[in-house]
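One chain is shown next in structure tokens, namely the form predicted alone.
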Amino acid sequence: MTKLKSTLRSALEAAGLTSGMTVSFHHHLRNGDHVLNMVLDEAAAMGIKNLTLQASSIFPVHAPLIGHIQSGVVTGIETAYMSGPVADAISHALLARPVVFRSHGGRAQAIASGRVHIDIAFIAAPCADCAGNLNGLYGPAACGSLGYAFTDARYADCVVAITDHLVPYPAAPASIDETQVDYVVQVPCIGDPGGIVSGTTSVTRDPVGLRIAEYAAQVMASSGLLQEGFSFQTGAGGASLAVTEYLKPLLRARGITAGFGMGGITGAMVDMLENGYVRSLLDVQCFDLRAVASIRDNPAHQEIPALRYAAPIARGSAVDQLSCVVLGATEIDVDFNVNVHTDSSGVILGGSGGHSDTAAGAQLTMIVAPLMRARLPIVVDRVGCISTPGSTVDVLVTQRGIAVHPARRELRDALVAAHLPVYDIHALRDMARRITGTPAVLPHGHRVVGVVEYRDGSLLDQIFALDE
């Protein structure tokens, strides 16, 4: 029996899609993804209702999901990240059931352990053959790594690959092979690869961002961790990219080669690999098209699954090998708890992704953020939502100064000895308040619209509706 189906409808029928199922999607095409929308549109046309959406992330491109929630096609969402119109609508209590937010590692662990059961996994496959050998390296929608889809393909009851680039058997390399795929369907377009770009692809020129990046690199240099084989992860924002630029001369001056860089990989990390600053890259998702080309062409740029990246259940987890991770925040409180789920007004604008995973694993976890953002202090008494517990955060770096977690006294002493501007975190809070004033505590409703699980499955916090 052939796996190849002629239409999306026939693929859904062959997979046995019925009301009440849990269906999953991965987000490697990010804001360029077309697959989630096209599958839900077809499900709606079939009269399917009451689906639980197990999507690794949801982006602005997925705004049509709002209509499917309103019509009852989708009644539950579990994800690692959510932004755009869907996030705003959820913040205003669109969905009857709270969204379950997990980290990338927590999502993989929940699926692998059986705590989350996927009936049908829909995999956007930039390149596929008729038997279901898949990769993200070739085709008009090439996205690079398929790291988050590996877990879905392995554990779902049924796997449907959706591609716009069907090649002769066998497709090579096979990131996901034919033994894990039940059906293949070719469609005109699975997405816009330009939409995978996350954050900015250029180093910030903002003096505030540059000062933060310089301090962050100096913290690394003073921590004692900047030795041969040093490993790190940074984000895709302009300030994070600037950290890598400040890191290069430090590595060069000490004659050090970093062992690996990890996470969502950008062109800046590719530059470090190609110029000998780092020996390898571990890539669970590509954040720009330069990274897509690199993972296709350079064997030192490795594709890894989410389980290997960050799941506590795994026999080995790459986050546990990290020397340092540089992370952002919408808020951080005086106990070093970090919020990346909501903004200061309580609107959902993101999610943990790998934030809490890497913070737990790295030897040095740095939060980099301006002391003030939109005339509001970054340091607050209590964050609106705990995304990453303060016990796993070591340092806050702002343009005005650096705060070190009280448990890291030796690190604080090393930074003071290096003549860095170290303050108690309460002092940074007060410094900002002298400029901005003390922000009002914003009211929220009593209805829970989101629950935030920690990477081990325990409840970390709740998100409440903005109005009721």
Contents of the next structure:
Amino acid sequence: MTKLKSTLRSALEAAGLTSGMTVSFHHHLRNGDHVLNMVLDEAAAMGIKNLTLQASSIFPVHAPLIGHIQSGVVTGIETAYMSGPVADAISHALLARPVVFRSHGGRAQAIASGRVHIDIAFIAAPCADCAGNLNGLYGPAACGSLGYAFTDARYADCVVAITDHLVPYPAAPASIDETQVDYVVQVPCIGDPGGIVSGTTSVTRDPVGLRIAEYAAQVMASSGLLQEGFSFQTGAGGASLAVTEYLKPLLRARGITAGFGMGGITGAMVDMLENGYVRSLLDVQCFDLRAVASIRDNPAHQEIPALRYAAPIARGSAVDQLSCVVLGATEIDVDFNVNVHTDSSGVILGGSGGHSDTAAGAQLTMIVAPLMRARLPIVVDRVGCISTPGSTVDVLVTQRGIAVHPARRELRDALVAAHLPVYDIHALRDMARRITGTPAVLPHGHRVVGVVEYRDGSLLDQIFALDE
Amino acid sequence: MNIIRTAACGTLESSDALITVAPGDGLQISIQSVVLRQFGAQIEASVRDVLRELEVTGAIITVEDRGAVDCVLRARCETALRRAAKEE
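Given the form predicted alone above, what does the protein look like in the form predicted together with the partner chain?
What follows is the entire complex, opening with the chain shown before.
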């Protein structure tokens, strides 16, 4: 019996795709992904209905999903992040069942524990052989790490690898190997490399962003954590990325090398690795093509599965080893709860990703954000959606001032001693409001369109529809 | 102040507003804003303030706001009105 199927249709038939199943997808091809759309189009053509989508993220490129929801092909979505037309449509109550939002670690844990069952996992495989050994390092759609796909491949009942770069057996390395893959299908194109690169991965030149990054690095320096073996994760947003630029001279001045950098990996982190500022990188997802080249060529740049990255109940996960994480926010409230799911009007525009996982694990969790965006203050009385609980957040850094969680007195004292501009978080809120005015508190709709699960599976918050 | 021609002030950049003024009978104000739900009432109140200060009783005013703070809105509004009254 050969695993190699000549068409997507024959692979779906062999995998036994039927109505009502849960199918999973991973998002390493990001906004260049063709796999999710091609599988759902084929399922629709086969007359399949009532699928639950277990997708690690949904991007603007997945807009055709809206049609599949309207026609009943897809009736449930569980994900860690969604942006673009699908997110907009969900906010307008497109889907009858609420979307289940999990963190990257929470998703992996839910799958590994059996609480979430996957019938068929579809693996976008940039390089694969006929037996299903596959990796993300080679081929026209090379995307680097396949971190989020590992859990799906290991626990799904059936695994279908979809590739546009079939190589002679054995493909090497085998990130996911033939013991986990049931079928392989070759298609003309699995993704557009131009869409793999995130739109947000260039270091900012905005003076506000640079000031925030400078303060953030000074907070790290004053925290007492910046010692040999220091480890860190930064987001791919402009200000987060700029933190690495300010971190370098601090490391050099103290003569220390960071132990590891983690996360979605960018060229900025690769630069730190290649120049000896950090000993290794743990990579669950590559954000740009420089990271893809590095994970292929540099043994110190390791691919890690989502479960090892961030799962809460596994025997150990790397977030628990983090000294410091730098994260963004669409809003933060006076209790330090952070929203990364919805914008100030309540429209879905993101999700946890690894936000709440790293916040829970790291010794120092830092939120970086401008004091206001256009006319909206970043600090609010109560966030529209709790993505990350305030009890796991230590400090907010804005261009005008820094607020420390009241439970971290010693950190606050250290920052004051370092002459950093420390304020009570209410004072930062009021500072912004003196410039912007006080925004009206918006009523939300009554229909629940999303539920946010915390990483341990408990219900953290709900997302409501916009005006019905 | 008499509005005698169409004029505008501002841009559509983030944190700015484009305000267009044209001759009309009575005051007709239309507002589009990225923060309409949070600040729509405050934006209209500010525009009406400026109209009152300049004693404008007939104008069609269109506000396209990209999240400008109040002092910017008022300044854009006043300049658009003065241009439309051919004061410059």
